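Quick heads-up: it's one chain on its own, the form predicted on its own, in structure tokens.
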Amino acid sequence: MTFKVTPWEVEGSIDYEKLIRDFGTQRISEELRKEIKGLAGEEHLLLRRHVFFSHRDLDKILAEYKQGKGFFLYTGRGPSGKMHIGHLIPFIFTAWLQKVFDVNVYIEITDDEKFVYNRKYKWKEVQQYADENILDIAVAGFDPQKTFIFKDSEYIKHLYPLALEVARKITYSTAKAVFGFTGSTNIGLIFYPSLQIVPTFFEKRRALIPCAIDQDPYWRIQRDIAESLGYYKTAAIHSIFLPPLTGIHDKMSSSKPETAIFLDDDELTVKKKVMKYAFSGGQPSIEEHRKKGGNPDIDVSFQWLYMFFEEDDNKLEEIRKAYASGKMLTGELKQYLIEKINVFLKEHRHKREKEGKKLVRKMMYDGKLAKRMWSLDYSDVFGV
């Protein structure tokens, strides 16, 4: 089965060996695994169920952090909707990486990419999209003091002078080959993998870049130019994505409801959509159920248990063998992922509506990182 994987566009039943191999990545290895659990003095739920399976110089990044070098983490977010719960898991991921390192996190707001990429939105709906993304964003864990969030289109000041440097590096015809530009691709789009490499020079040290793998692209073209700038070439640690409710063979879309829990979604529209939508590995009658049970590996319910809402192994594991040998009905399993999910977003709209707007502040504008960044100059920022 054929699938597709760019930065703006995932379709298909995704082979992610086949990525792998494609896209030059490697595979996460257990010693890897059982080195950032040492260092870190715990395992994310993330990692030890292989939610993030690839990386690129992670290795390097662990030996400079022991080393005394350390690292910084870089990770971003393009505005094109409401979020749903598969976007806020790598920002989840990152803000654990920053409280076990210590290290600081700059987060990319892609205001511009969204404008050029989809021409159905208009400037004031794509900050719209923004803002409210932003909020979410601040919610989910990071420290307000270490941590610039900025957008695009209002740091540009900031960061065009070393866009311009990073431009002149790449051709057109590396462009093309990475991203799939073609003659009908408007020139803002072609122009704006330069501003997303940017932020990888931050600080005159190795970043650590944690994404879905469809990012990956710009990361092979910044290391093909970081050295010639006189920076490190960045690492990164790429994480599949959450199936959609209908399906493990497909990507979740905030342009197509069905198929995703979004953040403001309220306790009877999860219960709807899980009960009408989540792909089930159960049989068509309860009789036939009972007699030969369910199949978890694609049942989305059980998946979503498996990548993030179900902490304990044991209960997860007993989940398993009840549903896999007919004990526990897909009705039952689905009200048991519809109580995680509700228990999650409340808390999460709980801390956006009592925390939200005070964090955006200080991690825009007032924080110590965010005030060093905006104080900046483009000598001090670059080095140009």
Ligand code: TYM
The other form holds:
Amino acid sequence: MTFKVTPWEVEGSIDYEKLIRDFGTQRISEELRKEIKGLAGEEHLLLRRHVFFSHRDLDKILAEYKQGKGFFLYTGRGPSGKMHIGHLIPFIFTAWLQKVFDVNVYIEITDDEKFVYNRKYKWKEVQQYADENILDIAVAGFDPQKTFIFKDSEYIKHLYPLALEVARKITYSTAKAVFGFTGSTNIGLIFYPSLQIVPTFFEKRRALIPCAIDQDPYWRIQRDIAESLGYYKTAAIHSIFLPPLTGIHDKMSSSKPETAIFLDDDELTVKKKVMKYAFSGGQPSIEEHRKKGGNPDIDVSFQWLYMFFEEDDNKLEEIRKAYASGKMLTGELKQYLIEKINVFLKEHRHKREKEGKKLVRKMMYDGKLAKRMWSLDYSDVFGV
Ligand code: TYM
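Right, the form predicted on its own is done; let's see the coordinates for the form predicted together with the ligand.
In what comes next, the whole complex appears, and the chain from above leads the way.
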């Protein structure tokens, strides 16, 4: 079966083993997982359940942390629409890493990228999405004094000189090979990768980037040029995709509302979407289901519980057995997931309403790290 994973398109049934081979990344070994657990003092669900499954130089990050050199975290979001639950995964994980390792986090909001990528967007629209997305990101659990959220178009004065240094190191044929650019790609998008690389140079130590595997092509290029510019090759920790409701062989898309649960979907919408669209591993009739049981491996409701919504291993195992044996029906499994999603979203929205604006102000302008980043000039930021 064919599939495609680029930073802008994900299609088909994804073979993650093949991606590791093609991209030249490494699977997160049991040993590495244990080491993180030892240093962090706890293990995050997203590691335990192998949602974060691949990496580049994560071992170096841990070694440098132990030596006292430390590291910093960098991640981002392209504001192309409302955020869905999948988009929040890297941010929740990044906030956890920040908490346990006590490090700075930089979050890039690529309004420029989305504007040039999709010609149907108006500038104003992208700005509205950016504002909304930033509110969602700000309540994901970050330390407001040690987190800097910046929008490319606003922080550009500080990014641009180094973006140019990066740009003149990358030929069009490299960019074409890595990103699949063609003669009809607009020149805005061709320059854009240099801006996604710049934040990996914000500190004179190694960056660790949590993201889904689709963003890896940028890091491949960064690693080719970083040392020649006097910086560290970035490390990365990659997740698989939270599958779309409609089936495990796809990616959630903001342009197909039935594939995703958005962070602002109300309780009834969540219920309707899961009931109507969540791909089921159950049998066509109750009698048959009771006899043969369901298949949790292809059942999206079960996969969502496994990847994110059911923390309790024992409870998850109980559900798996009940579903596979036919004791639990698809409707019951869906109902269980619906409740979990609604509890999660209710809390998210509560935080967003209560603390969102204040946190955004701190992380973008007034917090300790934000203030420092705005006060630096180019030569300070980049140690030139
Ligand atoms: P964007 O906005 O497409 O995605 C934001 C982040 O969410 C991840 N992601 C997912 N994770 C789990 N399940 C899914 N279904 C899912 N869909 C998307 C993405 O991998 C990403 O981590 N160009 C970037 C913005 C960016 C960035 C970065 C991302 C700038 N700098 C550094 C990561 C790290 C973008 O458009 O992401």
